[in-house]
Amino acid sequence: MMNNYIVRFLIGSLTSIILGLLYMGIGRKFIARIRRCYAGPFYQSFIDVIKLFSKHSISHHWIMDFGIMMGFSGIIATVIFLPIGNFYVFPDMKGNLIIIMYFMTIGYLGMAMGVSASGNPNSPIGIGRALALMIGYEIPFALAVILLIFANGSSLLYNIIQTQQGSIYNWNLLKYPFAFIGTIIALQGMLGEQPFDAMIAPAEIASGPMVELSGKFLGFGFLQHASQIFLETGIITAMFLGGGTIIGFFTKQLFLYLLTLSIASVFPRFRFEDGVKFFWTIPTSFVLFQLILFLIKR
C-alpha cells in the first residue's frame, strides 16, 4: 500500500512538473504569435531548468536554502490533492479545497521566506508586493470557493466534478458565470501575469523577488512555477469545467492558460496597490453578487 502511495506521488508530481514546463513553452510560443515576434522552441523551458541546475549556485544563507526548497515543497504538495483527470495520488482525500488553499499557502511564503533571506533590497520589495497582491486575489477566490461548496454541500473536489457531469449545461461555468469570471480575474493574479506582474517588474525592481537566485535556486523557483500553473489552471477546471478524462482536463488547463496570457499581452501592469483595490471591487463583486444570486434563490 505505501509503495503504491508512492509511485502515485511521483507520477502527480512529475505531471505537474513536467505539463507546467509546457505549458510555459506553448505560452511563449502564443504570445509570439499574439505580438508578431518570435518565440524560441516550445521545449525552451525544459532547456532552461537543465541549463540553470547545471550552472554554479550562489547561497546567501541556509534560511534562503530552506525557503526555496520549502516553496517549491508546498506547491508539490497540494498538487497531489488535485484530481488530475480521473487520477487521485491519495483517492480517500478526493481533493479536498480546504486543505488545497491551506497548502497552496505553505508554498507562496516558503519562497517569500527563502528570498527575504538573500539580502538584497529589490527581494523584498517584490516579495511585499506579491503578498500585498495575495491578499487581494485571495478574497475573490475564497468567496469562489464557499459558493460551490454550498452549492455542493461538500468541500471535496470530487463531488464538485460529478455534479457537473453529463452535459456541458452542467458545468458550474454556466451555473455560475458571474462567479466564474471573478474566479478568472483572481487566476490572472494568482499566476503573476500582467496587468498584476508587479512584483516582478524588470524595468522597476530588477526581477523583483527572483533577483539574487542562480542555478539551482533559480531552477527550482522555475518548478515552482511550472507546477503552480498546473494546480491553478487544474483547480478552476476542476471547478468550473467539469473536470474531464485526462486528456480533456489537460486540454481545458491549456485553455486556461492561454486564455491569461491573452489578457496578459493586451494589458498594462497595474500599480500594485491599483491591483490590490481592483481585486476587492471587480472580481469580488462578481463572486459576491454570483453568492447573494445563490442564497436568494436556494
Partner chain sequence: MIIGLLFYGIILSFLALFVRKKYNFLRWIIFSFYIFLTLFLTITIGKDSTYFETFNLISILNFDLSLNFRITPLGWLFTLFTTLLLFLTSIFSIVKNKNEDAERLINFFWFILIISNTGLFLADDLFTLFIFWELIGISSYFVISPGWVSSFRAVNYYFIFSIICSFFMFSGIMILYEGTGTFSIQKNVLYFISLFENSPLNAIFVAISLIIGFFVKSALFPFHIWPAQAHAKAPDDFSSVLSGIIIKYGLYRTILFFIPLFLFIKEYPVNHIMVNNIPLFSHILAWSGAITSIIATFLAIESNDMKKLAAYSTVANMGYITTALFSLSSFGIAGAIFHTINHAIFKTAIFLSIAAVKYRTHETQMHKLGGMAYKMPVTFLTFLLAIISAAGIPPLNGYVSKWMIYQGLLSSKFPFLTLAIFLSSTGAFMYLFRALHSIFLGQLPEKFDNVKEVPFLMQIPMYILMFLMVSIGIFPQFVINLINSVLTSYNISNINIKNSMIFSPLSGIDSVKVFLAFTGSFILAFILYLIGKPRKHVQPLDTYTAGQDPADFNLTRELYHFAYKFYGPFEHMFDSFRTDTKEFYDSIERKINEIGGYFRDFQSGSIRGTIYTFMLSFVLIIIYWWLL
Contents of the next structure:
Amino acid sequence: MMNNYIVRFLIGSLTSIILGLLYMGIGRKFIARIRRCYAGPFYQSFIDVIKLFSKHSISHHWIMDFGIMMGFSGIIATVIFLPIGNFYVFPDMKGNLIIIMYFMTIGYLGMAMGVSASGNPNSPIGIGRALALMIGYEIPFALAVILLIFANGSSLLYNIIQTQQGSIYNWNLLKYPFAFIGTIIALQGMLGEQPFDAMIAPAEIASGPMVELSGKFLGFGFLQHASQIFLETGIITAMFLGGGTIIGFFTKQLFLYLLTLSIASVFPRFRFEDGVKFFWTIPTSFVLFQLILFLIKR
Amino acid sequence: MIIGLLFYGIILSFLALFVRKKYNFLRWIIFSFYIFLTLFLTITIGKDSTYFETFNLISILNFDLSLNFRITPLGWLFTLFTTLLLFLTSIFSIVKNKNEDAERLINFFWFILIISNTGLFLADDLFTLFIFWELIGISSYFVISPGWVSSFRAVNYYFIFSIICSFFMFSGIMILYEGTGTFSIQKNVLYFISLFENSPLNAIFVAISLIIGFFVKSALFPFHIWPAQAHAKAPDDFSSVLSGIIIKYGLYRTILFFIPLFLFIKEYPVNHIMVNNIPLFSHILAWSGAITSIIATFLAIESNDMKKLAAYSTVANMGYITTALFSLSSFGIAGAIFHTINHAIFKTAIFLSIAAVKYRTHETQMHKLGGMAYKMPVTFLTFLLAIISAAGIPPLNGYVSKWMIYQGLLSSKFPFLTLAIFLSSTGAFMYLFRALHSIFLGQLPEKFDNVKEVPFLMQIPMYILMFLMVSIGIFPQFVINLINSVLTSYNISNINIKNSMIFSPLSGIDSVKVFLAFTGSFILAFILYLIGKPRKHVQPLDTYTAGQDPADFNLTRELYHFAYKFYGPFEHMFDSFRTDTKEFYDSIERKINEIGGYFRDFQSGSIRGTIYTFMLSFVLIIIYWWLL
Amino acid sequence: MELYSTKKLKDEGFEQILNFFRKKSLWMLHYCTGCGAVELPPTMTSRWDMERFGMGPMATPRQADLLLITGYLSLKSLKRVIYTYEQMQNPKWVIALGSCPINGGIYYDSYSVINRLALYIPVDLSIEGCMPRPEAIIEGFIKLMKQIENGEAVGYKKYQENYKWYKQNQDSVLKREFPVLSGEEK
Amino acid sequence: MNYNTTVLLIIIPILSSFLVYMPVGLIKKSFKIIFLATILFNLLFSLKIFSVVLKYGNLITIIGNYHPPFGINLVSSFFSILFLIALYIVFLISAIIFIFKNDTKNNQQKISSVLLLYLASFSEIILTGDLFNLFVFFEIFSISNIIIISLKNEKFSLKGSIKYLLISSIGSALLLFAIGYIYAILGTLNLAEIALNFEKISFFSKCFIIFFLMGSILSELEVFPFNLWISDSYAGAKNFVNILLSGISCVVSLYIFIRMFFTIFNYPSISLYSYNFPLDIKLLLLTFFSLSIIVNQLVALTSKNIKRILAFSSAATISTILFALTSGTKSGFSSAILLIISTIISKPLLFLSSHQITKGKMEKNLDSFKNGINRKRYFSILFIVSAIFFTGFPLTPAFFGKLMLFYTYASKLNYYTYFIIVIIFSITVEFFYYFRMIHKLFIKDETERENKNIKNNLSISYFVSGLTMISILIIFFIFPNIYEKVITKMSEEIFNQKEYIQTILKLGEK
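Please could you give me the other form, the form predicted together with the partner chain, since above is the form predicted alone?
Shown next: the complete complex, the earlier chain at its head.
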C-alpha cells in the first residue's frame, strides 16, 4: 500500500513540474507572438531550470535554504491533493478544497521566510505586497469556493467534478457564469500576473522576493512558480470547467493560463493597495451576486 | 481532596512569600512544584463525574453557603490543558524572574490565581464559581501591574471591566437562586432554560447579566481593547498565561449556560425567532465574534509592539471560537473547544518566545529588533512552528481545529460567517509573517551582536510546546476523544473519527496522510537541493544594493532592516473609518472625574454654604415627597 | 581510464552538457554603463528579438550570467561594475561594446575614463563599432555562445586564478593615497 | 424583668469625667489610671449585663420608681447591648492610642474628660427607652464630637468643627420640635408607648414626625446633602479622633435610625396612605440613599487626601447600609448588620494604618503612599488586609453583606431591582480606589532619597492596637459562624415590635 502511494506521489509531483514548465514555455511563446516576436523554443524554461541548477549560488543563512525548500515542498504537497482528471493520490482525500487553500499558504510562508532571511530589504517589501494582495484575491476565491460547496454539498473537488460530467451544459462555468468571471480575475492575482504583479515589480523593487536568489535557489523559484501555475489553473478547471480526462484537463489548464497571459500582456501594474481595493469591489461583487442568486433560488 | 489541594496551595503561597530575595529561584520552584502537583492530581482523578466534594462555610438565615466541587468532562478538560500550560510557563519563569524587581508580589498573587483557576473549573455550584471568579479578578490585578507605574493605567481597564461583569453575574445568580433555592449549576441551568417560558423578563435579565461577563472576559467587540493594554504591559511570562488561559474563563461559563439553552431552543423552537434554524440571539453572538475577529486582525496588522500584536491576535482567535461555538452545529462546538486548546498552546508558544526575545534584548518595538533567528535558533523554531499553527497551516495543530470550524460553519449553511472567518484567518497570516520577519529575520542590529540563546531551563517549555503542536497536528484523535466525551455530556452528536481520520458531512481528512504528503514533498525538494551545486555562505550586508557598496554611505545593519510601517499603504485604506475605542473609554473616565471633582469642591465650600444647602435639601425632600 | 573517474567526469563530463544549456539560456544583466545602452532595447524587442536565443534581461546580478559594458567606463562606475561583477555567480561572462573599453576610444586622454577594461575585469568578447548596431550585437552573442559551447569562454576562471593581479590593477586606479579634500583622513 | 444597675454604665463615666478634670495634684498625676479604669469598668459591666440579657431577655431599669410609661427608664435588649460592647472595644482601642501617644502633654487631662462624656452619651443613647432622654444625650454626644474634632486647632479642623456645630444644632432643633409635637399629640415620651399608638395618629402628623426625626439624624448619618462637614473634619481631626468618628459616631446614628424606624414606626408595615398624598416612603428613601451613595463614591474617587478618601468611603458604606435597611426585609436587615460589623472592625484599622504610613510625609495625599511596603512594612500590610476586608474579599463579612444585599434586591424582579445598578457602580468605584491605594504602596519611589534621620520609632500603642484589630479581623474571617447566630437573633428581635412593647409596658401594668 505504501509504495503505490509513493508511486502516485511521484507521478503527481513530476507531472505538475513538467507540465508547469511546459505551460511557461508555451506562455512565453504566446506573449512573444502578441508582441510580434518569436521567443525561444517551447522547452525554453526546461533549459533555464537546468542552467540555473548548474550555476553556483550564495545564501545568507541556513534559514534561507530551509525556507526556499519549504516553499517549493508546500506547493508540491498541495498539488498532491489536486485530482488531475480522474487520477488522485490519496483515495480518501480526493481534493479537499479547504486543505488545498491552506496548503498553498505553506508555499508562500516558506518562500517568504527564506527570502526575508536574505537580509535585502527589497524582498520583505515584495513579500508584504504579496501578502496584502493575497488577502485581496482570497475573498472572491473563497466566496466562489463557498458557493460551490453549498451547490454540491461536499467540499471534495472530486465530487464537484463528478457533478459536472456529461455534456458541456452542466459545467459550472455555465451554471454560475458570474462566479467564473470573479474567479478568473482572482486567478490573475494568484498567479501574480501583470495587473497584480506589484510583488515582483522588476523596475521598483528589483524583482521583489527573488532579489537575492541565485543559481539553484532561483531554480527552486522557477519550479515553484511552474507548479503553482499547474495547481491554480488545475483548481479552477476542476471547479468550473469540469476537469475531464487527463488530456482534456491539461488543455483546459493551458487555455486558462493563456487567457490570464493575454490579459497580463496588455495591462500596466496596479499599486498593490489599489489592487486590493479592486479585488474587494469588482470580482467580489460578481461572485456575491451569483451567491445571492443561488441562495434565493435554493 | 480538591479542597486539600486548594488549602495546601494557600499555605504554599504564604510560604513562598517568605523566601529571601537571594534565593528567589527557590520561590519559583515551590510555585512550579505546586502546579505540577495539581497537574498530576487532575490526571489521576480522571473523568469520572461522580466525584463530588463539599466544604460548608456558613449558613445565615436560609442560605447554606458551601464550596462544593464536581469533575465534569468540560471542567476536567479545561483544567487539564490550563494547568499543563501554566506548568510550562512556570518552568520558563523560574529563570526569567531571577532579577525581576517585584517578583515576590507576582509570585504570591500568581499562586492565588492558580488556586482559583482549578477551583473555577471544578466548581459545582454558582457560589463557588463566583468566589473564584472574583479571586481571579483581584489577583490578576496585582500580577499585571505589581507596583509598576507603566502598567497601572493598562490594568485599570481590565480591572474595572472584570469587576462590573462579576457583579452583574452575581445579580444573575441571585435571580436563579430565588427560583431554584440552591446554587448547584445543573439545577440552575435547567431552571434557566425553563425560565424563558414562564417569566421571560427574568430570563432576559439573567441572560444579559451573564452575556456581559462573556463579552468582557473574552474581549468581544465593544471590549476588545483591554487585552492589548493588559498583555502588552504585563510581565512577559504572565502575558502568556493572560492570553492563553485567563481570556478563556468567559468562554467556559458561556458553554455551561448558553449552549444547553440554545440547543434546547433549537430542538423546540416554540415561540423563538429562528434564523436558518438557530435562535436569533445565538446568531447575533456568532456575528459579534466574526466582527471582533475582523477588527482585531486589522488592528493587529497595524500594531508595531510585538506583545500588542500577539494580544490582538488572541482577540481575533477568540472571535473565531465564539463564531464557531454559536453556530450550534456539532462540528462547530467541537471545533470551538478544540481551537481553544490549540489556541492556548500556540499562543503560549508565541508569548514565551516573545518573552525570551525581551529577556535578552529588553526591547518590544519590532522595528528596533531583527535577525534574532541567527542568534536564538530555538526561540526562532518555536515562534516559526507557533506561527504555522496559528495561521492554520496543515501539518500543525492549528489547522485541524480551523478545519473543523469551517466544516461546522459550512455544513450548517453560514456563507457570510465563513467568509468573515476566512478573511480574518488570511489577515492573521499577514501580521504573523510581519512578526516573524521583523523580530527574527531581516538584519541583526549591531547592538544585539552578542545576544545569546536563552538559558536551557527556559528552552524546556519551548521544546515541549513544539512537541505538543506537532503531535496534536498529526494525531488529533487523542484530543478529539476527550472532546467527544464533553459533547456526549451535552448530548450533542459526536464526531466520528477512525484513528486520525476525521469524517465530516462535507469531507474527511487524515492528518497522518497530510503530514506524509508534506514530508514526501520536502524530501523531493531536498534531493533537488543536493543536485544543484553547493552554495556559499555570504555576509549579511553583502546584498544587491544597485552596485553601491553599503559601507560607502555608512549604512548600518539596523538601518537596513525594513519593519517600521510594514503594511503602510494597506493601513491607509482604512483611514476613513478608523474609530478609536480607547479614546471613547478615556472620555468616559474624564467625564466621571469631572463630576466627582465638581462634588468635591462643593464639599469643601464655605460654612455659610453648608447651612444653606442643609436647609435647601431638607425643603427639597418635602417637595419631592409632595411630587411623588 | 580517467574518463570514468567521477571527479573528472563531474568536472569536465557534465560541463560539456551543461555548457549546452548555459549557451541556450544566457541571462543578461540590465546594467547600462555607457552610450551603447540605447542599442540594447531594439535587440530585446520584436525587431531583432534576442529572446529567440533564450536571452533576456535580468534585474539583479545574482540572477544574471552576462555583464554588458556598453561603451566608456568612468572610474566611479568602474568601482560599481567591479562590485556588481563580484556579486554575479560563476560561470559568468563579460562583453564589451565599442572601442572605448579596449583603448579608451575618443576619451583616451580624459582624467576620469579608464583606457583598458581588460586590466580590471576579464573581458570574454568585445564587439567593434562606435556603438555596434543590433545585428552586430546579436552576431557577438552568437559568437559568445559558440565559445561557451566549446568551453573557451573562461574569463571567470582567469579572474579567480590571478585575482591578485586584477586586484592590484583595480587598487592602483581606485584606491586614494592622498586625501582629496584637506583634513579628511584617508 | 427589671434590673436597675445598668444605669451605672452612664453614671460612672459622667462622675469620672468631672473627677478627671479636677486640677488637684493627686488627680493630675493619676488621671490616666482613672480614665482607663472607667472604660474597663464599662466594658466588663456591659459583658455582665449581656450574660443576664441572654438569660432573661430584655431588661428594664426603673429610675426613681417611676414605672415605664412615666419617667426615664433604660431598656437593654440583646440588640443594643451587643452594639454597646462592640463600641466599647473600639473606644478602648482609641483610648489606648490617645493615652500612650505622648506628644500633647498639657491638655490630655481635658481631652480625657471630654472623651468620658462622649462615652457616657453614646452608652445612654443606645440604652435609653425615653425620647427626651435620647435628645439630651444626643446633644451631649454631638457637642463632645465637635470638641474632639477641633482638637488639632488647624484650619481644616476648626472649619470642620464649626460646620458640624451648626449642622448638628439645626438637627437637634428639628429633633426637639418633633419631640414637642409627639408629646403634644401622644402625651407620652416613652418609646414603647409612642410605638404602641403610633398607628392611631393622623397621616399628616405621621409624615411630620418622620421627616423631622429623620432630618435630625441625617447629618450624623453622612447622607449626601447633609454631610458637607465630613471633608474638613475628617481631614483635620487627629488620628484617634478619626477612629472614634468612623467607628462610633456613624454606628450610633445608625442605631438611632434603626431604633426609630423599626421599633417606633414599625417600618415595613407602616401604613402611610391618604387619598391625595400617597407617600411611598420606601421609594423616597431608596432614591435618596442611592443618590448619596453615588455622590459619596464619586467624591471618594476624585479626592486626593487619604483621610478624605477614607471618610467618604465610610459615608458611602453607611448610605449602602441605609439602602439595605430600607428594603425592610429580614435579609436586607441582616446584610445591613453584616456591613455594620465590617465597618466597625476594618474602618478604624484603615484610619490607623493610613495615618502611620503617611506619618513622615508633609501633605497626606495619595503620592505619600508611595513605596509604603518598604518604608512601613507592618502598617502597609495592616492597610492591605483591612482594605481587602472592607471592599468585600470573598468569605469576609462585607462579602456576605453584599451577597445578602444582592439577594434582597435582585431576587424578585420588581422596579426596585434597577437600584442594583447603583450598587454595582458603587462596588466597582470602591474596588477601584482601594486597589489604587494598595497599588501605590508597591510603587518604587526612586525620587525619594533614603533620609535615614526619620526616626520611625514604632510607638508601642499603635503597634498593640493595630495587632488587636487585625486579630479581630482574622477571627471574623476564619470563624464566620460567630456572627451567624448573632444576626439571626437580632433580626428576630428587631422585627417583632410587639415583643419590645410587651416587655416594657406589661411590666408597667403589673
